[in-house]
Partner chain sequence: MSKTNLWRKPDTMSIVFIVLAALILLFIFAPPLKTVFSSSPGMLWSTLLQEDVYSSILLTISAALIATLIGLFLGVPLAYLLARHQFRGKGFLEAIIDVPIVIPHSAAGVALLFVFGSNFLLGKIFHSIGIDFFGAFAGVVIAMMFVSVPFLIDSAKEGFKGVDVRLEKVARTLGASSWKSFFRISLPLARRSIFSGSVMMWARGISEFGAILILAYHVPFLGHNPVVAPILVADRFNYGLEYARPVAALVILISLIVFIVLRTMAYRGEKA
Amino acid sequence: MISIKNLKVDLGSFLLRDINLDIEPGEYFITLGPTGAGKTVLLEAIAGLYPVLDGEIWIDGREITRLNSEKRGIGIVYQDQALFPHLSIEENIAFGLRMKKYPKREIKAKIDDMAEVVGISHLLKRSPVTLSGGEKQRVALARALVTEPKVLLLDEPLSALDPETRERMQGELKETHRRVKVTIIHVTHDFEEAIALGHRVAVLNEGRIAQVGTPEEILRHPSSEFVARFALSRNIFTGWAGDGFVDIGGVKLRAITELKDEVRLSLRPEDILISKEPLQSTARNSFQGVVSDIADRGSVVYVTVSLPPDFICLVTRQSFEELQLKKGGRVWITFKASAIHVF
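May I have this chain by itself in the form predicted on its own?
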């Protein structure tokens, strides 16, 4: 288990503060946030690469806050892999074991086992310069895991990969975690990556934790406008709540909330149905509006419908073509009261 208590790191130009986290053994934990939020600073503070101004870091009941990094039992993988170009893949993986003075026979056995786990047994005699980005990332992962760390830290390990390789590596990371069962803290700014991999997510903003929860909780129940925007809710409004409704400038939405007076609300674009005629459904909110913008994203299309205010809706390309949506066309939007999150 990892327990971080009131952690504070002062880099002069940046302050990480009030960090409190409990991460369960074997958990795949995601640290998510925009560039400059403090994700890597937190990761490197856990690794012992930054001095801690205040607070404590505990791993398996032992405080490690001021231990040297090599004594913490932590492995780390960066996005640039940092492989040694003059060493073979086998020698790269062996590096940490040799530093710890493992016997040669044991080193060979551990390398073979870990190479099989991450699927690089056929690459052991190769040079890093001959590998693809995905292959290099698997080697870096093997090198970090072969020393059997208590915790594995991943700093945006997939950000330098092309989309197809990134998606494949997500599956490989998930499978490797299932087999090795190490506790992982994975830093990313990619929300889809967080959903694909994380058991839980901590969203950071300006050096503080904005929200901790499951990917579904972050997605459906953001605690603030920042989290809602970062999770791409897209429809975020200010309104006045009361008697089961929220009034957003003359449009009264049926919502499930006990909050009163001024509130914020979010509504995800994929939770809004578009139709040419009113839908016969149990959804409590249905309004007619005008298509004011169309943003083509390939397999999906974002359609803005103005009542006013504007609602951004997500439809598949097939639905978009079947509905023959065009700017200026009149349509109906329909969504459930439970799809609205009020905060």
Given for the second form:
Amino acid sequence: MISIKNLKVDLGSFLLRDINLDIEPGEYFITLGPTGAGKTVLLEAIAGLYPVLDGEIWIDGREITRLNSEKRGIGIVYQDQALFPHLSIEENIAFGLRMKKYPKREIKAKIDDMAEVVGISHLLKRSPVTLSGGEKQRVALARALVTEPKVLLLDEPLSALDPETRERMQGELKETHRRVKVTIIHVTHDFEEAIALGHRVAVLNEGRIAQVGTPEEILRHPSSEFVARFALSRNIFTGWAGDGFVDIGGVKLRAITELKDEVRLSLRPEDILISKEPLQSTARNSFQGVVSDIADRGSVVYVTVSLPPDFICLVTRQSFEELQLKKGGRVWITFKASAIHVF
Amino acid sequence: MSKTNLWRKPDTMSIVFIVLAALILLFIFAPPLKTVFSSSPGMLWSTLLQEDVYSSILLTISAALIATLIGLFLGVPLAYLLARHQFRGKGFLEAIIDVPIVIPHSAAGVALLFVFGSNFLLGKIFHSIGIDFFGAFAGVVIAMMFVSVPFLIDSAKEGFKGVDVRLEKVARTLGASSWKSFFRISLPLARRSIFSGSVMMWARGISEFGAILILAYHVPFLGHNPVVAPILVADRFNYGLEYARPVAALVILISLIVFIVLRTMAYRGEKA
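Moving from the form predicted on its own, what structure would you give for the form predicted together with the partner chain?
Next comes the full complex, this chain leading.
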């Protein structure tokens, strides 16, 4: 178990502060946030690569806050893999084992085993410069995992890969985690990557944790406007709540909330149904509006419906074509009261 | 922008630049080549066999080599600190390092004498362990080192800057101490720049004249009392150009051969 208590890291122009996290053994934990939020600094502080100003870091009941990096038993994989360019793939993977003074025969056996786990047995004699992005990523994973770290830190490991390789590597990361069962802390700015991989997610903003929760909690119950925006909840409004309604600029939405007076609310685009005619459903909110914008994203289309205010809705390409949606056309939007998150 | 073949349809600007480049290349190559080729191989050989000539060349080469080795031992750690850390006064320190390049070297000789002379603190400390600088081999070494070590430090610093700091961080998490990370990762990856800087330092060292003239004119060396090669050339010139030419040709030839071999090694290393 990893416990981080009131961690504070001072980088002069930037302060990482009030970081409190408990990460379970074997958990795939995601740290999510925009560029400059402090994600990498947090990882490197855990790894002992940044001095900690205040607070404590514990792993398996042992405090490691001031322990040298090489004694922490933590592996790290960076976005650009950081393979040692002057060493072969085999030597890269062997590096950690040699530092830990494993016998030669054991080193060979461990390299072969790990190379098989991540599927790079055929690359062992090659130089890092001859490898593709995906292959480098697997080598970096093998190099970190072969030393059997207590925690594996992944710093935007998929960001430098092309979309196809990224999707494949996501699956491979999941599979490797399932097989090796190491605790992983994975940093990313990609919300969809966080949802796809994480058991739990911590959203970081300006050096502070904005929210910690399961992907579902982050998705459905963002604690702030920042989290809601980062979780791609594109409909965020300010309104007045009372008697089961929230009034947003004259439009009264049915919502489930105990809050009163001025509130913020978020509504995910995929929770809104679009139709040409009013729908017969249990959904309590149904309004007519005008299509004011269409943003084509290939397999899905974002349609902005203006009541006003504007509601951004997500439809599949098939639905978009079936409904024959066009700018200026009149449509109905329908969503459940439970789809509205008030905060 | 990708590079294009210079000789394929050069435009007017390229032609002008080629002419200007040819002039500067001629300026660089003509004097040493003329000097070397104006002496016959037989004359060069007989000059080399002269006692004051070969002892001078050996003194120059070995003192420059020792200066470079000390420069490596003391300069590489400084280069690493400058490449890896931010601290107050860093810019000032970097400027100080290049001071020996800009001050007149005879003045540098005087300045070294004020520190390493037998009447001054460092001179006294070294004297107590049997090392004297005035009129001694060690004086030649420190004079060469003073004027040439900035080349090594600057080159090594750039080399370390070119090594991704994350490689060192990964090495640390894999169990390497800061020492091991330095010797297994940073140093091997910066070795080409360090080697190239060493070659430059050595080359600058063998051509030093002013500081050595003040600090260690004639020095006892291998049973002789030679002067360094640049001073030998100047001494011979006092008796006329013809007398100085074969020594100058020999010094140029040996320097060029060693320099070209070392630079080629460094270049091959960069391409590898």
